[in-house]
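The chain below stands alone and is given as structure tokens, in the form predicted on its own.
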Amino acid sequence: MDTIRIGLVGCGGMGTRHLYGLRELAQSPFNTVELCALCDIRRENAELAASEAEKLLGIRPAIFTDLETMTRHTPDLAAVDVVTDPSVHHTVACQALDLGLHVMVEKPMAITVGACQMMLDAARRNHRVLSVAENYRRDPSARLVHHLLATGAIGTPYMALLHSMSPGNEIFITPWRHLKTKGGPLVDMGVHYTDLIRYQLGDATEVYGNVRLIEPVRTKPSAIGNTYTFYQKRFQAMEQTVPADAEDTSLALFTMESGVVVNWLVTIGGHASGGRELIAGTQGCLESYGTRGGRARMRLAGQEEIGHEEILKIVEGFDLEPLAAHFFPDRIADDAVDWKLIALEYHELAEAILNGRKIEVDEVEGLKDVALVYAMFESSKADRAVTMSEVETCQVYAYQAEIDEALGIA
């Protein structure tokens, strides 16, 4: 067998984007995934996704509203791709793993660290692959920054910044992203950033943070830029205002195992705007961690800053994996980068199942990414610095305990 048969669970906006990722993979010489089933508790969502799949892939997958039924009635089903909202990632993933399926789950891995641990335990007791679909680190810009750091291009890193301030009180993509029991905007976006920080600078040991809610009411934007049919329909049905109870403003210091100190400032609300990414080393600095569709910039001591294209002209030994090199032959992201990064995630999952390839963002890495975000929340609630050991093992858990209680997570 040189392909795996997979089912998509969750046929909303992100699920639609995953269909486009499957199309990118199908059009490449590296296709190893066959989509054979769709599952959503709302049949109309699955029907819409089936129409999209038919248009993009030339096949109309079978439709189900129940995971166990889908597993029982889909021959040779090997894996599922879980693209539900984060509050039920653990429920769906654990059920799938216990049914004997391998799992890829969208980021964040789960709604709390405790829920992540449930998924980790389920993957291990069933001896199944669990992959977290964290895409930013797969972008050529992130791969280039990682190579530059690994080869000592800027010397030894000692300090870093990650600042991202987006002002206003508009709804951030979907109303549920402003609810604490769904993850909130800082978790939804923050997990991308914590993964990049850990990818480039290693694990953290201690976090001192403060989180706040600045915008308790969110308003519907005047328009939505996303052209996917599902997003457009959801936008039309969206209320003009929605309540928000998830914090939208965060400030923290991360102390990394290497000794690097990271200054974090991420807001999705309020009135301040701007941002900067910086990794400072003893011989220069990088003005990027890398991101989806990003460009790296570097400035060495006593020299002018150079951009991504100029770095590529002088860097030695920097190569992308074969499928990424196929997608990005110039080692620079293009307009289809979102779909192509998803295709890379699918390909890695198939390679892990078929050939034993190591998953890059597995259940351990996914848990650590979620824990680093929640370390800021736990620190804020405890009014002290917290260690990552305390957070990852749920010894400091007061903030997340409220979420677990609300969702019935044992």
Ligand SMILES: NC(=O)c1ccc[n+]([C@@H]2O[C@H](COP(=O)([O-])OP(=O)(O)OC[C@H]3O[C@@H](n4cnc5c(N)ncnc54)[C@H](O)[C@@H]3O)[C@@H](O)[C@H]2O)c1
The other form holds:
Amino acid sequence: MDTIRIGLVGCGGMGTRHLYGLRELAQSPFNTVELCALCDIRRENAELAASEAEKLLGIRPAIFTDLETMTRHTPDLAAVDVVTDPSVHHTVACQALDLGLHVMVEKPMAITVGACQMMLDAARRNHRVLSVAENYRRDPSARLVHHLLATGAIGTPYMALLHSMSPGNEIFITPWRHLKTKGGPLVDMGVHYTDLIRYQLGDATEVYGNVRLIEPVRTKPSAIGNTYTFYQKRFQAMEQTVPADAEDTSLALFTMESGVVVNWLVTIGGHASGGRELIAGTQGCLESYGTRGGRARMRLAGQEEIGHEEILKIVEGFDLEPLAAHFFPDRIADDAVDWKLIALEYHELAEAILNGRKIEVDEVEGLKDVALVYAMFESSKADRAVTMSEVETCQVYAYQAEIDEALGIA
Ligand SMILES: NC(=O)c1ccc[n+]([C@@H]2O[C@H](COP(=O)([O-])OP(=O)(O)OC[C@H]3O[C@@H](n4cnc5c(N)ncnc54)[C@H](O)[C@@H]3O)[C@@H](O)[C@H]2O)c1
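Could you drop in the structure for the form predicted in complex with the named molecule? We only have the form predicted on its own so far.
Whole complex next, starting from this chain.
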């Protein structure tokens, strides 16, 4: 057997984009995944996704509205891809793992560190693969930054910053992204950044954070640029205003195990705008952590800044994995990068199931990414710096305890 049969659970915006990822994989020489079933509690979303799948993949997968029935009626189902909102990642993933399925789950791994721990336990007791679909680090720019740091291109890193500020009070993609019990905008976006920071600079040991809610009411944007049918339909149905109770503004200082100190400023609201990414080392600096569709930039001591293409001309020993090299022969992202990174996630899952390949963002890494975001919230609530070991083991947990209680997470 050289392919795995999978089901997709959660056929909303990102679920639709995962279908495009499957098309990229199907069109490559590494076709290792067969989509055979779709599941969504809202049947109309699964129907729409089935039509997209038919258009993109030439097959119309069977449709279900619950996971247990899907598993019973789908022969040789090996894995599910969980693309629901984060509040139910743990319930869907734990059920799938207990049914004997392998799981790939979209970021954030789960809604709280406690919910991540439940998934980690379920994966271990069932001896199943659990992969977190963290796409940003798979971009060629993130791989290039990682290679430059690992080979000492900028000397020893000592200080870094990650600033991303988007002003205004518009609804950020979906109304649920403004609710604490669904993840909130800082968790939704922030987990990409904590994953990139950890990927490039290693684990954190201590965090001081301050989080705030600046925009308690969100309004519908006048238009969205997104061309996917699903996003357009949802946009048309969106309320003009929605309440927000999840914090949208964060400032933090991370101390990393390596001694690097990272200054974090991430807002999706209020009136500040702009952003910068910087990793400073003893012999130069990188003006990027890498990101989906991004470009690396580097400045060495006494020299002009050079961009991604120029770095590629001088860098030694920088290779992408075979499927990524197929997708990005110039080692730089293209317009289809969103789908290609998803294809890489699917391919890694298939190889882990078929050949025992190590999952890059597994249950341990996924938990750490979520914990680093929540460390800022817990620090803010406790009004002191917190250690990562306190947060990862749920000893400092007052902020997340309220979410767990609201969702019935024991
Ligand atoms: N990696 C990325 O770049 C990226 C981008 C966007 C979204 N995401 C992630 O993807 C996930 C989904 O986000 P989205 O924007 O697609 O949300 P969405 O609201 O558009 O879609 C979620 C879908 O899940 C369905 N659903 C909810 N509970 C379910 C359940 N118990 N069983 C089956 N289906 C269920 C909903 O009906 C909906 O169709 C989130 O975790 C989000 O953070 C990742």
